[in-house]
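One chain comes next, on its own, written out as structure tokens in the form predicted on its own.
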Amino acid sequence: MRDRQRIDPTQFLRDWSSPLAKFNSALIEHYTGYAGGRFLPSAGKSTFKVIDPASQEILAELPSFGGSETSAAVESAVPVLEDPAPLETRARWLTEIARAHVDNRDELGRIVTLENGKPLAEAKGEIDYAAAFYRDAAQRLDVLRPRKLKERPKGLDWTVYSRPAGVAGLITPWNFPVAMLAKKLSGAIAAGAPAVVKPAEKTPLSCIALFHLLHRLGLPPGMVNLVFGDAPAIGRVLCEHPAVRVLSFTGSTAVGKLLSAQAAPHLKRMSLELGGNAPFIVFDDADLDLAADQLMTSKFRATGQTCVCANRVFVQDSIAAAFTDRVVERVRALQVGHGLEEGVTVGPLIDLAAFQKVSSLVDDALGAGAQALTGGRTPPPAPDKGCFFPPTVLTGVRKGMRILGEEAFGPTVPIARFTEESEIVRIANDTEYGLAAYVFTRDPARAERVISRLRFGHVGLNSGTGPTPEAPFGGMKHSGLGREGGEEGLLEYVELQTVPHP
């Protein structure tokens, strides 16, 4: 292995290898992609800009790669499949990757804050969360060991092997640029499947930094590869190249459907975590302080820009006023600002398009009779200002308002009332999405009845927590296919081979 010494984040590089780089980090020497164990040349490539969403400053101007570089990255990964590393070696790699995250959490967190906007404490928490996926995968490799059937069908011994499925194409979103990669890459490495990674163009810098750390660990050339730039061209290669047998994507349902259509003729294995429209249901016997605290945790992480955050808040009539008062009190205590500023708890939205969408949903609700108890209508930001939207609590929200039917992806809390248990189950399920839901009640029988009828892959009971590395996570309906985390996340990247023998 290459030297894994900790890199001091205070020692910034001044001699950048790329004239395009304006952002500086002690973790990054080459502001470019990576394939076959080497950083890619960027001379002559078209470029794209990475913007700090809080200040609108240009962080970096990076080379834009396309189909040819992606094809080359896939080809560089193919030889790794000819000699898969032993499970013990994979466990060592995963453990070292987890340690590299923890050792460099301060600088990785700073990079995430600058390119994504989330508060620094959240960004550092994301690095720890990402590390946990690699650590957990290293501890679950026994599930991939060959197993013999206890029975002897047809008078033979039968052994089932877990083989790497092929090259894995991993497409990650901007809202959790390090953690979402960890969800996917930990499973691929555990399975022995080499990966071609495509991060979101809005947040590639943390991924570039991570690849510098991976480079130092001495993984086989072609085991991990990185391209970014022309998303349609890159995506098409990952969908159509015959060596890519697994495609894992986190993002919008619309793009997930497009990738599915492109990959369908090639019968690839798809793992898709797509959009959400999470109901947050508070019954009249709930602990209201607990529910309000958990709503804050769920709703305002990443400024509400998560697929699992509470998107629709439904409160039973008799406790609606008391619960709303608790929420408003907590929302008013939030501090909005640049994620690197001390005390900030809510950062900017990722870009102007995100601001306009949230603003449109709030305006629609207010125009249809809802009331804003905090926040509300907000003028567009100046061109040189960040896309900050005030945390907004809306009451009087009713069916037909767009904010109940669409994923807001912003710091909004639309509160609607309900009366009966059967009514709220029907309302909660009245969406094409099925990623996450949350139920608050002290009645175990009610909890069992309601949760068993909710069509969501993740249902928090008296908790607003999202996924964890130790458990499988994924969606139902139009929220996706497959699972990430737990042993199920590893099995997404293997093919089972059954061998009968005397």
Ligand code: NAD
Contents of the next structure:
Amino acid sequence: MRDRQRIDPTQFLRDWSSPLAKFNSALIEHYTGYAGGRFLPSAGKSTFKVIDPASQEILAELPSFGGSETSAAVESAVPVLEDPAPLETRARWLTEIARAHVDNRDELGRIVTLENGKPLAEAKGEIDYAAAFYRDAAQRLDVLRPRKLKERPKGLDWTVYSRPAGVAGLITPWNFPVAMLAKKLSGAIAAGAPAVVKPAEKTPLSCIALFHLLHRLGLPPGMVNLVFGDAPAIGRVLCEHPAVRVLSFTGSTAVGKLLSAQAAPHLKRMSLELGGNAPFIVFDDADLDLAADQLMTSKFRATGQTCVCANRVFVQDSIAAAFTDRVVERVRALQVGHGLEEGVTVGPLIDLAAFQKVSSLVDDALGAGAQALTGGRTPPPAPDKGCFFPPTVLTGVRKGMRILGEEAFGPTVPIARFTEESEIVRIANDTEYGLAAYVFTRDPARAERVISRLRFGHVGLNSGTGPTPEAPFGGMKHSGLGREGGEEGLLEYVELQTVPHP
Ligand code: NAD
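Switching forms now, from the form predicted on its own to the form predicted together with the named molecule, please provide the structure.
The complete assembly is shown below, putting the previous chain first.
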């Protein structure tokens, strides 16, 4: 670490001098990639634009990097592996990174709101959530200490070492640009594995801001690296370069499968956090106010653009009307707008493609006989307007409607009815996804019967909460491989080495 006295973690924000809303290409040298401890030259590169989804204003124009910069970044990371930092040093780095998040939460949060659209309070919450991953990893490093077996097989001592697995390629999505990186980078740093990070091109600004903070923390050159621009070219290098031993990806199932296929001949360790289609099941013995409150938390975070958000709401017949009334009342209280405006609780969708997807699912359901109790059919936004879709509660939703089969990634609440416990488990599992599910019942025996049969990696019982740094989180089936968070999240980035010795 460099002398903390000389580090002002907010300096980079003052250097940028103008409010982020006034980002422009004249400042481009500040918004660039990072490799081997230095910001990458950007002169002469082709560029891409980052857009505020709530206003369609251009926030920044960034240089586009590709395969050659990614190879160079990987190679700059290799020397770090020759002399991995001791656990105590890693713990200090993780603690410092957590503190850098907290010290800069207002500005980092503002950048997330500008590039992603989520309300400011939520964006700041994301920064706190991200900080917690680094803090938690710092406290969990004992799991990586050498472990001597109690037994002495073959008359020898046996010691198991956790070695950094190699360079880690980390590819993240736009819906939690800071937190999804934190889940991966905290694990990699804890394991002593240097990382090459590729954020989503829709939301790279918060990640770049974070790298300015990391730069000031004085990590060894090559420990953290950043590239963005030509996603397929970057992805190919991360899949094929022999020094990359772990590829951790969060995003769509389609891209996850593509990366899996590309990496297969190179036998990389893959950690894949992919799409979801979460059922939210409310039984007739549930606390309906609690269930409605938890549905709101689960459903509308990031405008419904989260992998764990309730995507299909199943309500037992006898309480369907009472539960729907409670949901509608709460949805009517939501306020849609630009995330920087006071009081806004729901922001825009990320782009026009997202708007069209949500719109087509709602149209399909309405065309097949569903009714919209709030929101509903919405004309596309004008080119200079944000992609706002109204929170939409649909009833009369039935099997066969696309909205039950596809991940909407938007502010839709399709409510379908069910009759029997046995039937709902089968319906909930009838998806290729297996990420999150939610069950509301006051009966512990029913909860155990249902949850043990659900094929989902995360099941909230009378709770709509998503992941937390302390617990492993990940998907079954086409929702992914591996886990993030908890001890398991750190172990994704280590190779075990067993040493028998007299
Ligand atoms: P996406 O797959 O389009 O993009 C994710 C990342 O992959 C981005 O950085 C993108 O630039 C990159 N990418 C795209 N094509 C690539 C290629 N050919 N090679 C390498 N990288 C490539 O997904 P998205 O639209 O950004 O995110 C939404 C999806 O992510 C949803 O399906 C959601 O459920 C999922 N998600 C899952 C989790 C989880 O923990 N399971 C968390 C958040 C989001």
